[in-house]
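Only one chain is given next, in structure tokens, and it is the form predicted alone.
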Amino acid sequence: MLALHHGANSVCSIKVRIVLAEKNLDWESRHIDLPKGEQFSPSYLAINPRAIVPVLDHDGLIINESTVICEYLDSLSETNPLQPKSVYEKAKTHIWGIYTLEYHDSVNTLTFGSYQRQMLLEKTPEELEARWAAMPNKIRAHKLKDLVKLGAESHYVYVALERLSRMCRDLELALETNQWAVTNNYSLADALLTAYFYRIECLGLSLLWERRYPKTTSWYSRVKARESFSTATAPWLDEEAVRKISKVGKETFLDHSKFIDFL
């Protein structure tokens, strides 16, 4: 049996559910609230001491990291094969999974300098104090409080926005010789990036995109269209949810004239 640890709106737990809906495969959910700090829990730390999601259990078998648990869960099935044929082509599958390292770190920066900022601002100085402590990672829990308390003035803001500029460049240079990121077949890259850009728009900022590189914009409106990311998103995140994450992005980012060239 597969049974996922995953946040509803967790970028890496949206990845992970579009190459299960992808393959066709039955799995078992076990929600972790985010928000309230479950991944926190001495439960789950048992489970993921870095405090993160998603976890795939299968059967016993306990394995982390989104893109590790994607390569894996296409490895168990024929159905829809996601990794490309060739072993160059798997080789660029690779790096674009290792970039998404990068992507996360700052879609990360994003959401915590915008709408998750907002809702730990309702936190008191105490809460807030125990939540970083609660982190292991002490290097993410300082990027986290410098963005609570800056929020777009952060200079990690600055950073994120100039990656995730580069990354939708880098697609669209791919996508000059193939209609997907790799071949001219969706593939595991394809559902690997997917769930970066849908935090992006959710965020209001999809104009990262949409005003300069037309290919990745076509591309985007494909990726949407499969039944892979309704499946994977509209369970978790409705649409009024994603219409007030997306009126906070616009207020913390639309307005900032130091971002103008990103958008």
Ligand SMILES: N[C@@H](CCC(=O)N[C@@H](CS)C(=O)NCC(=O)O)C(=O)O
The other form holds:
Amino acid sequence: MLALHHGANSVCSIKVRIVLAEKNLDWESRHIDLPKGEQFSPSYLAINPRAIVPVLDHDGLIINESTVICEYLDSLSETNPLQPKSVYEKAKTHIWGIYTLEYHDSVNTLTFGSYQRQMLLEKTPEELEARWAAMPNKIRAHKLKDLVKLGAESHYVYVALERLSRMCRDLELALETNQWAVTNNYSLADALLTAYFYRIECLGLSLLWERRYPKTTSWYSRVKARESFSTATAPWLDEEAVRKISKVGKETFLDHSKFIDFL
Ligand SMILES: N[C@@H](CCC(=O)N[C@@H](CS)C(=O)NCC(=O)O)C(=O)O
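I would like to compare: after the form predicted alone, may I see the structure of the form predicted together with this ligand?
Starting with the chain above, the whole complex follows.
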């Protein structure tokens, strides 16, 4: 049996849910409420001491890291194989997979620099300190602390937009040769990338690609039109929360002269 420990609105969880849907695999949901801090509960820390989702439990075998989980899921069944056939194309897919670590860090920066920041600013200084102290990854805690303090003025925001803009440019270049990210068929790389584009769109920042990258704009409409996209998002997302994410994202980043190169 497959069970997924995941967050409703977590980018990496959406990514895994897309692959589960593409592969038509049955799975059991173990929802972790991240805003409530359930990732820090002793029972979850026993599953993932890093206090992050997603984690896949396959008959007691525990696998973390969303990209690795997606690769693992693909190899579980022959239904809709997502890995391209040639060794070179597999290598290209793996490179996209490695880059997702950077993309995740960047969308996380934008979310914490805007929407999450607003939520965290409602906490008392003591509650905030307790939150940073609970995070096992101290570098990440340092980044979040800076974002909550400075919002769009944090240098992390500029770096994140620069990296995500590079993601769009790299995809546009890839789409000059093929219809999809790696080949002329939808593959794992397309599935992996979708969730990051979706989060940027939720933040109201799709201008990042819409202004400059027509092939990427068309690619994004195509991945969103797939059934896997709605299966992975619609049942889990709170529309009211998505509206707020978009409102705060736009207010924070659009019309900010510092980001004119990107948006
Ligand atoms: N590299 C990891 C990143 C996982 C990650 O950071 N997950 C976020 C949600 S997308 C999380 O659990 N955050 C918990 C927190 O911020 O406390 C992966 O791709 O699985």
